[in-house]
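Only one chain comes next, encoded as structure tokens, the form predicted alone.
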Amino acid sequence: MSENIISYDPSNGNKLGEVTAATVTDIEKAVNNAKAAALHWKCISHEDRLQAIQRAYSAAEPIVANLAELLSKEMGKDIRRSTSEVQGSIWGGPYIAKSCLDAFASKESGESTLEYVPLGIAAIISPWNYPLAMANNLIIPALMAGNSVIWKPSEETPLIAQAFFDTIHQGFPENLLQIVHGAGEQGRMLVESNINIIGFTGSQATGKDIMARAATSLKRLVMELGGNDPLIVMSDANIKAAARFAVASSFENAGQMCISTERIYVDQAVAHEFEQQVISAASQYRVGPWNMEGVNIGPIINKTQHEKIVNHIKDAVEQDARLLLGSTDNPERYIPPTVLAGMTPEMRVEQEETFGPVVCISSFTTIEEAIERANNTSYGLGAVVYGGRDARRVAAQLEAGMIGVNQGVGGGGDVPWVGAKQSGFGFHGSPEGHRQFAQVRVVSR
């Protein structure tokens, strides 16, 4: 019998909707439909697919609003931000499959050819804190790739997931592009049904019991399982600019994304006017739902994720970590801006992914120390350093994926979205990255 899921604002508690999770009816249903819509399109060109990819996003453009306010209801971010990753999502469609034109092209070797071709069914399980652009960078090389797609969007946001497959859907052939419903269980039964290659966003745990549960038939991976990203600020650095990185990376999306600084190491020479730079930019941010002029932080997405977070500050300052920002007694469902110094390598903070609004510091005496700290977690997926004619040197120390030197991580142009270490298996974006959706097939003559 199925079951609904039910959506809640994270902002007041209020349901939203509700959508059917799926069975293991459904997801077999869904599996066999899929395998027969991919016996066409694996049939047409690059640039048919791109063309269908193209008329598909388009039918997205005239609700922009509709789709970001709901959004905004659903995951909690102001709308602003909401309306710039529907728009992104409608835009970098067709941009992420033009892209892909190139990467999957065959490529002449001596007396061979090497040619990129569909592994089948690719399942696409995606996170909630960017419902959208997440799936939409591994959905879209899938399908070029030539493969059907099924799409389970996180639990936590399956309305705004389901609006805009409503969308887009219909511009593709019957079956090709697929949405399924559900939390841990359904994501089970996906990645043990008979499907090709799974692209997953999500946390370490999760990760693992995918990839051990795709071992049993060899299934390919791409996956993102999320970070612990420290930040390296040197006596050289421009304070005044890391301490407004600092903030804005550990505050967005109310600290609810991947690649948010977590850890900050600070020279002691500079820490106190860091500090100090960090409090005034911290206290310029304004809590509230998404609807609330001026809001920068809105809620946590659920009360597991708000327990974790009070729970690291509380840990934090039992250990006499400094609260330099904020409070150890936070409102429901809402974490103000939060600061703290002191921090230490037994805290909870240090250890592990915290995920909400807060800025957490350290200081060392030597540059040794910074990087042996930065460095000692099984996260590895994005890095910063602030500083100097040395801030290179340092950064090539980093163990991490990305790593942005006196500036923010992912850089620009078609560069690759990849975690190092535990924070990633395959990797997605750019060329490479858009191959892992295909088998590698070598043709000599």
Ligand code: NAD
Given for the second form:
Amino acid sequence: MSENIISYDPSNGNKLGEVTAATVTDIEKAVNNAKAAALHWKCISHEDRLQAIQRAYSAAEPIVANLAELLSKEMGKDIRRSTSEVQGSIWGGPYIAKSCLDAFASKESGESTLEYVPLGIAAIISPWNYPLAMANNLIIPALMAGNSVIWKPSEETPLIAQAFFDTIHQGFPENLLQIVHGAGEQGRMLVESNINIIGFTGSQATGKDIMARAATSLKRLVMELGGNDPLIVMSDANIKAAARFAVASSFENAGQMCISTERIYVDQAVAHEFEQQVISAASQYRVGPWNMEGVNIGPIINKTQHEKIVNHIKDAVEQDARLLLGSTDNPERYIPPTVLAGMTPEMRVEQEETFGPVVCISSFTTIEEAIERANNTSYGLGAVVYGGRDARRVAAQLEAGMIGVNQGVGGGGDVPWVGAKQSGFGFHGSPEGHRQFAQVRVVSR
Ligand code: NAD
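If the structure you just shared is the form predicted alone, then what does the corresponding form predicted in complex with the ligand look like?
Full assembly next; the chain just shown is listed first.
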């Protein structure tokens, strides 16, 4: 019996639309269709796959504005950010595909040839915070490796996923790219179905569940998981620049970003100045619905997530954190810019991913203490250091897959998107990342 997944506007709770959740039979059917579609796709050249992706993605170019508006309505981010995500995804599809050409080219080694051949069917399971970009990053290398793809987007953002899918999938051979809807239940069914690789972006908890279920048949995994990114501000840092970065990175996408700055450790010699600069920068932010002029912090995606953020703020204040901006009494659906100081390692904001527009500042007396606290979590996605001469030495001691020195993480170029510790298992981007969607085969003569 099919159920409907209802999509709500997070800014007011109004129903936006609905999609049908996949049943076990739907998923079995999708898997059979994907198997048939892969038969031809796996035999064509990488150049032909690239051309198909270019053709498919170009169909979305004329409707950027429509897609961006739907993305804003369904996810809550402002129209500038939605437009940038839609454009980035349309541009990014062919761009990532092109960068796969070298990665998947066969290589000679002695008497052997190394080939990168398809694994079969890739299940791509994506989150709601960047509903198109996160899916794209996994769908494209999976297709370029010669796999067929079944995409299960988040139950929070099914409409934008369906609209994007409807636009691009006709450029591909029938059933090469399919979409199935649902929440955790459908995700689990897909993971346990007869697919060969799972490309997942989402929370640590879901990643662990997927890994356990995938273990029974040793399915390949590429998992980009949650973060709890630290920022260390040294005494010789450019304090104004560090504060601006801290605020922008904590508030981006209403804090609902895997590489948001979640914890800040600032040298006590400059802590007061840093706090003042943070308050000044944070006070400039405006909270509200996506279509209100000047808004740069949208609503929180749902009630559960809102409650979690509120509870993290309350927990910190109950344990004597100083509330420098914001309130423990937040309006429904929104969290206005919030700044906390005096954090301790026991607080929930320190150990868990808050995923909201909250700046959390601690001061330190020795750099060793800052490094220890920065590393004292199971997460290891990104980490940033602002400082002078010694900043690179400090950065080298941080346990994260992506590190920024006097800038955010993830530079230009074809570098991977990669988490350390429990923030990732496998990664994407760069030739090494792309190759995780293929089977390496050695042919010796
Ligand atoms: P989530 O783990 O709740 O859900 C992600 C997807 O998994 C959704 O499609 C959901 O329906 C599906 N799902 C849920 N339970 C499942 C199960 N047991 N088996 C299979 N699929 C299941 O995450 P979310 O709330 O959608 O996204 C936010 C999280 O994603 C945050 O932790 C954030 O840091 C992380 N994230 C990480 C990156 C990265 O690149 N590392 C990027 C974006 C988001």
